[in-house]
Structure formats: C-alpha cells, structure tokens
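Heads up, the chain below is alone and in the form predicted alone; it's given as structure tokens.
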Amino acid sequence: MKSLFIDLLADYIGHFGFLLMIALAVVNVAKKNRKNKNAVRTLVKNQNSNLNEPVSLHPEINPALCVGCGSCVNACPEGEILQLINHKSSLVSPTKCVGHGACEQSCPFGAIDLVFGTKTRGMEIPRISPDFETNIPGLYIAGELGGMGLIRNAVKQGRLAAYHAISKLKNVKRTTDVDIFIVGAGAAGFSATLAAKEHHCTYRVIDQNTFGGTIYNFPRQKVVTSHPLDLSLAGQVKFKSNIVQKEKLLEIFSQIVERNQLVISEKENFISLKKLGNDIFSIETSKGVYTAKKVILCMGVRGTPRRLGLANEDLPKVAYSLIDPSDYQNSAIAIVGGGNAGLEATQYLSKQSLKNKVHLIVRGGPEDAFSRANEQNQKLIRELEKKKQITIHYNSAVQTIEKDFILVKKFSHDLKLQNNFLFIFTGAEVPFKFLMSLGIIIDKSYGEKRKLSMAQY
C-alpha cells in the first residue's frame, strides 16, 4: 500500500513538472513575442520619423552570423537601442547610439562591426591607422577628432597614441624642444601626457581654454562617466559609485596632475604645424614656436560652436555652453537646440529655486523635435513642459537678436520674447578645413568598418 502510494505521488509529480515546464515555456514564448512585437513598433516608428540614421560609430549586424543570442542587447549600456527581432540583434534605436562598443565585445560569433556612416550618409573622418596615425607620419589624432565620442574611448586612444609614438622616438635623431606635442588637455591629451611621463620623455601640453577641455565646460553635477578608466602612472581608476559627475572626476584628474607634477599650459591656442624634413614639426601657438618630434592632435570638435549667424550674436547675453545654472536667476532665458546639451541645460535654469522664465527653440515639431536626444531627456523636458515649467515653440528659429529682446520665426507667425540670456546648442564646427590646411586626409566612410582594433572599446 504504502509503495503504490509512492508510486502515485511520484507520477503525479512527474506530470505536475512536466505542466509546470509547459506552462514556463509558454510564458517564456509569449514574452519573447511581446519583445519582438515592441521591437518592431519602437524600428517602425523611427523609420517613419527618418530616425534610422546612426549619427556616429555604430554596430552593423551581419544576420547570417547573429543566432540571436541577446548578448549584445544586454550589454549596450544605452538600453533598448539593439532589441532582438524574429531571432536576430537588430538596431532599432540607430540615433541614440553613442559608440560604447560593448555590443562587438560581447558577441561570441563575431557578427558586429563597428562602421562610420551608412551607405546613404556618409560620415567624413579623418584617415587613422590602427595606431591612431594620420597620413603625415608623426602626427597623430585622439579622442573626440577621430570620430569616437565617451570619455572612456579618449582616454584609451590618447594612451594608446602616445605609446606608439614613443615606440618611434628612437627613429629620431635631431634634437627637438621636446619629444612630444600635445594639443589638447581633455580626457585624450591628459592620458597622453601621462604616457609620456611614464616612459620619461620631454613633452609640453597645451589646451585653449582649461585642463579638462569638454568636460570643464560641461555643465556643474553633469554625469560624464561610469566606466573605470585606465590610466598611465595611475593605473586603473575605479569609482564608488556608477553615477560620476564632472566635478568628481576632474577632481580625481588634478590630484593625478599633482601626483605626478604634470605641466599643462591653459589659455595657449594651437595656430598652426608644419613639418621640418622628414622627421621633426614645427609648431606655432599664441605664446611660442616649438619644435618637436611626434604630435598628438586631442583637440575634440567642441571648441568652435555653431553659430546662428545673425547680426549682434557677439552680445555678451549670448553663451554656446552652461557652467553654473546658478548664475542664471530671475531671468528671461531662451534656449536654441533640441539635442542632448539643449534639453539638458533647460532643466538645469528651469529649476523653480532659480525662478526664471525658459524658453526652449527648436526647428523640429511635437514630434521629432528631440530625436536626437536620449530617452531620459526627452521625458524630463515633456514633463516640465506639461508642468508649465517651461514653454516650447516647436517649427521655430530666432531670426532677431536685440539686447533686451529677440524675434523668433514661428511656422505660423512671429514672436517677440523678453530676454536677457540666449543660450545655443546647436552642435559645433569640425575643424576639417583645418586639418586639410595641415595636410591630413579626410575620408568619407559609407558603413566601411575602421580599421581600428575595434575590440578594444
């Protein structure tokens, strides 16, 4: 009696597992196809909005490789711009995509690579070995110039520069001011410099503005980074926490700087280079000529705003960058620029403790105004646009800059406001006729994977 009640209760176990395992299998389907269903409305709509066009280094999936693993899809730190689609990793969200590289990293069948441009947009950028050296041997480019944003990526690429460079200082034998020009003291430069003292070469480091370069201008409390970072001298910089804001690593920078008793000339503008024979450059700034032996371009492409090109933008109500939200109080204050830096800097000065009246101007409508903004972003700036904290005038462009007013074109009509702050964001100029007058090469890359070792971003 008592082994056929076994017998029994382990049948009815065994039938009872096995229900359960249909019933986790159908949940596990139906989840799946939920996912499928929401990748494809999120590719659908940004089809329709003429969203499909990466903006920057982006991943092209080869499907006869992708088994549809997920792989990439968790790893993206954005979210939600790689979804799996009938199985296969299909970039749904292309305009969000920053560059991170952890997609190529992650998948184990090699079916990304990480191209430049589409075979419709072309993206121009200049021509760089694998070793992040242009054409004219010598001279070198890091960071941002290069194509590749994150500060992570600027700080690999200017170590990874420098080291090559050094490699080849042997090759050198007329004497130079120093063995290494830097131009540039942002996240680039500054890991270029390290790797220069660290292998005891003679080096000097000059920035335009201040040590720090783009993220000393990026507004205060802004989250920059939440990567480790590896550094020459330093080593491996880890932080506490995942949310770095750009006070806390530019701290953690300067106490770098002290350490190890870098000098980094500020307020020394790059004017132009030339080439001395086949081996040396000569270097022309506001404050001197140099003569040097290997140079590392880490200027970014910020430097030089775009402007709006109207008559009295020279007014000093006109800023293309925000510092300190806190000097801003009481206040009439337009902002010109539906991107990420736009968005974010109408949060910042339409916090109620500031009391200032914002508007926000943009060319797009309701719509695609912000497509090119992230997620969090545009959330934020609809709520605040739903609490009446700010107003928006969306199919619009300032067409008049007075000091005590500016006009703005509407699609219907124009606007008088009241200003006494006009902030833009409206992108920057890449210096490429710049570098042309150098003599670097600039390429135009149609979805052609860069012949960088991708890998290691």
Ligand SMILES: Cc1cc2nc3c(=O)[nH]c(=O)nc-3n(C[C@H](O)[C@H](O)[C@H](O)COP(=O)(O)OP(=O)(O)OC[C@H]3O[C@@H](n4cnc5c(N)ncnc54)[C@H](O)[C@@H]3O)c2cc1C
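Superpose the two forms; the largest set of C-alphas matching within 1.5 Å is the rigid core. Numbering follows the first chain given and starts at 1. In this text, all values refer to a predicted model and were calculated from it rather than measured experimentally. First, how it differs from the form predicted in complex with this ligand.
In the core-superposed comparison between the two forms, the C-alpha atom of Cys72 has shifted by at least 2 angstroms.
Complement to the form predicted alone: the form predicted in complex with this ligand:
For this one, just the chain is written down, with no partner chains and no other molecules.
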C-alpha cells in the first residue's frame, strides 16, 4: 500500500515536473518574442526618426557568424543599444552608441567588428596601427583621442601603446633627455606612465591642466561606471559593483602616483614636435624643449570645448564644465546640450536643496533631443521635467548672452530668460588640425574595420 502511494506520488511529481518544464519553456519563448517585437519596434522607430547613423566607433555585426548568444547585448554599458532580432544581434539604437567596444570584446564568435563611420557618413579618425602607432614611426596615440571612449579602454590603450614603444626602444641608439615622452595625464597617459616606470624607462609626462584629465573635470561626486582597471605596477583595481565616485577613483589614482613616485608636470602645454633624423623626436612645450625616443599622445578630445560663437561668451557666468554644483545656489541657470554631460549637469544643478531655477536648452524636439544620451540620463531628465523641477526648451538655441539674461530662439520667436549662469555642453573641438600639423594622417572612414590589439599582453 505504502509503495503504491510512493509510486503514485512519483508519477504525479514526474508529470508535474514535465508540465512545469513545458510551462517555463512557453514563458521563456513568450518573453523572447516580446523582446524581439520590442527590438523591432525600437529599430523601426529610430529609422523613421533618422536616428540610424552612429556618430562614433560602433559595432558591425556579421550575421553569418552571430549565433544570437546575446553576450554583446549584456556587455554594452549604455543599455539596450544592441538587441536580438530573429536570433541575431542588431544595433537598434545606433545614435546612442559611444564606441566603448565592449561588445566586440565580449563576442565569443568574432562576429563583431568595430568600425568608424558608415557608407553614407564618413568619420575622421587618426590613422593608427593595431599597436597604436601613427604613420610617424615612434609616435603613438592612445585613449579617447584615437576614437574609443571609456576609462578602462584609455587605461588599456595607454599601457599597450607604452609596451609597444618600450619593445622598440633598443633599436634607437642615440641618447635623449628621456626614453618616452607622454602628452596628457588623463587615464591613458597615467597608464602609459606606469608602464614606462615598470620597465625602468626614463619618461616625462606633461598635462596642460591637471592630473586626471576628463575624470578630474567630472562634477563633484559623479558616479563613474567602470569595470576593473589593469594598471602596470598596481595590478587590477576593482570597484564595488562597477561603480565608484569620481573622488574615490582619483584618490586611488593619486595613491598609485605617490606609491610609485611618478613625476607629472602639470600646467605644461605641448606645443609641437619634430623628428631629428629617423629615430628621435624633439618636443616643444610651454616649459622647454626635450628629446625623446618615443612619444605617446594621450590628449583626449576635450581640451578645447566647442563654443557657441556668440558675443559675450567670455563673461565669467559662462562655463563649459561643472565641477562643484554646490557653488551654484538660488540662481537662474541655463544649460545648453542634450548629451550626457548636459543632462548630468542639469540633474546636479536642479537638486531641490540648491533652490535653482534650471532651464535646459536643446536643439532637437521632444522625440530626438536626447538621442545621444544614455537611457538612465534620459529617464531622469524626463522625470525632472514631469515634476516641473526643470524647464526644457526644445527646438531652441541661445541667440544672445547678456549679463543678467539670455535670449533663446524658439521656433519663430525669442524668449528672454533671466540668467545668472550659462553652462555650455556642446562637445569639444577634436584636435585633428593640430595632429595634421604634426604630420599625422587623419583618415575619413566609411565603415572600414578597425583592429586594435586590445587583447594582447
């Protein structure tokens, strides 16, 4: 009797287990179908709104190699830019791609190539070899100046460029002031300097501003997302759940500088360089002239902020970066720019405790004004707008800057806004003309593949 009961129970559990498996499979298929539909909807919506041209380095997916595993979808730090459509990865929100390259590195099947520009929209980019060497032997470019964003990419490229340069040092017989000259002390330059020190090379690293580069200029307490960073001499630097505040990141970097007694020359501007013979460089800076066997340019792309080109833009109330939001209280503030930098500044400055009246001025309409910003920032801005904590002026542009007000052109009429501070976040002048003056070739890329040896060493 007991064994009959156990048999029946086992039978029942067996059936139940089977049904449960079927139910889970059905739920899973329904979920995938829903995701597929959403992805198609996003793709079509972006195509119809002309948001189908990526503006920087972006993935090109080879459908013949893509097996639809979704590792690239999960790897993208910017949210749902890549999605699976019919079991193949697809770039559904191209304008939001900022060229991290995490998708390429995550694909186990080599189905993703990173490309600049598209067949219809060319993009300028310095010519560099897979080892980050420019067309001028011995002169390297690493970090965001080479076209790829993110701190961890800059760190990796700085290290790899330096390792390649170091491996070629023995070919240079002439004596120089230093082995390696590094321009820029942001993430890439810092990492290159550590690599030089690790290999007992002599070096000089300069920065026109301050150690830390773009990170230093982030707003106070900005949350930075980053995967672990591999730094020469320091090993792997890990963060709690991949997020860390700007101050903490700079503190970690500064401790590494101190521990390794790195010497960084701040407030020293790189002016020019030339080759002395075939193998060494003469570098002119605001503090002197130096010779070096190798030069690594880690100058980033934000040295010169893009201006509006208006009269009175030099007034002290106009700024191109925001470091400490608490410096701005009880004020009428306008922010120009719908990218991440503009949206983040708007969030900080509209904190209720600061009691500011904040206007965000953007060129696009409600549909596409924030197409380049990440989903999180878009969501937060929409919430602030809904709560009436900020006023967003769509299809608008600043026309006139005066001491106490600005005139904003909105459709056919002008709007006069009281204004104590004006923040402009419309990108930066990429220093390609300067690079060309040094003899570096700038290519216009129409979707050609770009292979960098990111996986080496």
